[in-house]
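Just the one chain here, the form predicted on its own, laid out as structure tokens.
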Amino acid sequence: MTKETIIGIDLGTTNSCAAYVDGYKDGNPNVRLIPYKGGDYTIPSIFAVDDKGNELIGYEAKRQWQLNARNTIYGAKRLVGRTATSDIVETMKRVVQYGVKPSADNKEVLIEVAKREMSLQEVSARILNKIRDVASNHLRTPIHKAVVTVPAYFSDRQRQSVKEAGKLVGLEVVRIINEPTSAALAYGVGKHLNQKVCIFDLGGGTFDVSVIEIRDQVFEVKATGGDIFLGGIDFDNAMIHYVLREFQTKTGIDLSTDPVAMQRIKDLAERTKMDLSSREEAPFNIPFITMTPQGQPLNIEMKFSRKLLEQLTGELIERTLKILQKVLHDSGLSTHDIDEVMLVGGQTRMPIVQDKLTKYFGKPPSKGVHPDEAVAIGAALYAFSLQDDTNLKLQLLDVIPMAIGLEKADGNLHIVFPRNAPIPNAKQIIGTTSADNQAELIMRIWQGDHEVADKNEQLGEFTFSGIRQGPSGAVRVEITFDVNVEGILTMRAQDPDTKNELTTTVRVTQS
């Protein structure tokens, strides 16, 4: 391997995975997954600090989770790039055992762990660093560069946050690509296909659907959609809430305030959910979960059936199907136009998910990709295509997942790039001054599909200074919005009359 090997990383909400290309085999790139201790190819996306102050990542963090729930960080990917006032942050506070708080300026989300505060980028950086170290040891060469995948429905700010996390540990994120697109690469590279595929990606923390047309080495996304607050964690939580309700009804005791009990229930809920993909019924027993006021030990003794799990999670499954219908509509294609349906993400192993998709498309989903490994494999293939010594030339034609626009005077959103606009993409708009001798122009940029600007995610406040002095409306400013292949926005402005480039100050409410 050369020093410039670029690895592919699937930085998942619950588990992460990495891969690289080791030359060619039978004329096609030979992708290898990077193994961890014990031969596993995935690593839990968990960070912890133990009672001695040691930082633990992956399996080491997961093993001590039950006894150290308050200082064990999981599901942090859901908070990346979020403002402290986001509804999603409020929801997360209610379902995790660790502390989540706003920064002093109320813009950044901070995690409280072992009496210190960490940013989301710092937590992601620790996990990226662990993956990079394992890869370096396996390949026996330093790793400096990676292609990292994100949910297709990640906003501009969330993509920027992933790049920042890489910078914190000296890992250059050379390209960010969308997880469904990456899975399509794993399926299609080297097969000389001409197909339209639907990638249904239901992972631990996020859900994405993309309709992608594959033409040999060209992968064109027709439409994408998703929900970055819908995944396996929510299926687990539906079971947990049921267990808590049943136990409280039976004993009068609320276990939700006991972090150790909650962690034991969470662990068993996840295992039971997995068991019910291959069994119709499974026991749910936890001895000595708590004590009565008189000091008598209490146990949880229940049974879960597959049917009960389906009832508890039916609303979540319906949400995935509504998003699927919308994306298919946006793509301009019908179910009959789709050649293959790919399942990505561990939660797609649930039988009812596969049954619903079989009914919807009139054919069973393909087994053409491994649900846990496809995204990392696709990232590795794309990473290989970026290296100097390859003849693999992949072309990704992706789209913007949510509209990007400016806040108008009436508070509504003026859309610059609509949802599913192709990227890379650039647009120019003309702004004018609204006051005599105005020296600067301030714009607030939002991303989302709501017509009211502040119902969307704020990307930042952009200030253009150095405007020519003149009467109101007489001075024009030409603003160029540029979204690159990674879905990241940059802006520049000039006076079209003088051709002077104006100074741009970007105040992004990053977290």
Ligand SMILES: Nc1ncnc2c1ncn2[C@@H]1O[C@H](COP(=O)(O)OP(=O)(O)OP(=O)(O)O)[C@@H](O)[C@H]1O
The other form holds:
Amino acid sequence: MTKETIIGIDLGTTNSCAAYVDGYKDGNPNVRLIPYKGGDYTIPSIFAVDDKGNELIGYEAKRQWQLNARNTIYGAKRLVGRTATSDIVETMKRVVQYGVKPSADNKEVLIEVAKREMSLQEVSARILNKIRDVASNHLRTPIHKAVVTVPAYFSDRQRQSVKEAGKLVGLEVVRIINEPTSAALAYGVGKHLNQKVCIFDLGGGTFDVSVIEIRDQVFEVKATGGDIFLGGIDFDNAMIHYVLREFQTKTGIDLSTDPVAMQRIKDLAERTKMDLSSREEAPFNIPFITMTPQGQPLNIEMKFSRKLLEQLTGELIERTLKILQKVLHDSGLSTHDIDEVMLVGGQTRMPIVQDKLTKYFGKPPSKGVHPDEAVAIGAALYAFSLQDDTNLKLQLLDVIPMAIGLEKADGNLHIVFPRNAPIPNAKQIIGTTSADNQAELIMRIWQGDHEVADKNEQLGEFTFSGIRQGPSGAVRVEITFDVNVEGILTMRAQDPDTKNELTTTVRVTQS
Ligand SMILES: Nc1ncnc2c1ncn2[C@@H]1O[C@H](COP(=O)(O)OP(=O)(O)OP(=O)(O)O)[C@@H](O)[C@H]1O
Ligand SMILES: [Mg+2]
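With the form predicted on its own in hand, show me what the form predicted in complex with the named molecule looks like.
Following is the full complex, with the preceding chain placed first.
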């Protein structure tokens, strides 16, 4: 075998899944999911360190979670590549049992596990490595390359972070693609379609919507949007907070500071939430959750109805619908133009989500893709199209999810690429010096849709040095912004008069 298999990986917030293409079947690529122990096709995206210092990943980590909540890391994906703004760190602290803190330079979020500090990138790297090991064993050949999916709404830095995570464990992430785009590939490859589809992806941690036009092998994203802090975990949290409130009203005891109790509540909340997708009511009982000051054991004995769950999470569902409306508006299409609505992500199994979409589009969502597997299948197809031995030629025309721009003197954002600008994409701007013999030019670049620059995410402070000497305003600098097919920005600068390249250095810090 001379060719090297490139696998597709859906690195999910709660579950990850991998797939590959095993030749052709009836003229189409034959996609296979990679099974884990026990035959499951998904693996929990959980990392833990046990009391002996062993690292556990996937099911092993999930199994011991209740007893070792402080050293069990889940939801890493939401924080990877995020600047440690106090907002994010505080939000996370409220909802996770492990330690979260900003790094000394505020550049990233660190977690504390087994008295060690780790970056989220390292945690993601461990999970990628595990998936790669399972795939290598299954395929009986070492795997070195993968296409990895990310939420469409991931920023440049978050994308870079996932690539870096692969590098840490010697896995080359040959291409990052967007999860909804990947799901569209799973749906459309080999079908010779001419359709406009809407992908509604509500997973464990993130929410994405994309409107995509499929013309046979061409997949053109018209608009995308989302929220990387909106997913099943938030539905669980709405239930958990309700349970805590009720318990406190009844007993005066606040369970939120007891990690073991919290973990037990969290487990049952998620299971009950899933049950309520197929039944109207479910009991919510946890024996011996705590003790009274007098040493009397206390239980949680409650009941949840589907209605109550819908009330507690109504605001979250409204947020998804608002984003959907905005994306459809950005795409320039109306609900009638959409041929199929595709549901992706486990949380779309909630009946009210499907009802709301049916109402909005005037027709029920399609059953054309598997909500848990579509993203990995699409990634495998795309990976196959990049392999040497392939006839599959796919064209992905994607967009950036948020504007990219530079900070002006007044602190506002000068937009270089608007939201939904197609990628790959390059733009040039010309700057001039503002002092005599100015040797360098510093530019702060941000990504986001807020008009005030520092209300967005900083992509970096770029310094262009080696500028030719000359009086103020007389020397020009031509700066090129390049966003590649993966939505990752690089910048370079040259003197347009001498054509000399300037030296570019980048520093990432949040002011
Ligand atoms: N039957 C169900 N009803 C309601 N929610 C469900 C059901 N099955 C799974 N979920 C929820 O779906 C979420 C997991 O979905 P999924 O595996 O698609 O997420 P992910 O790919 O890991 O996350 P993301 O795509 O956000 O990174 C969990 O929050 C889970 O509780
Ligand atoms: Mg997902």
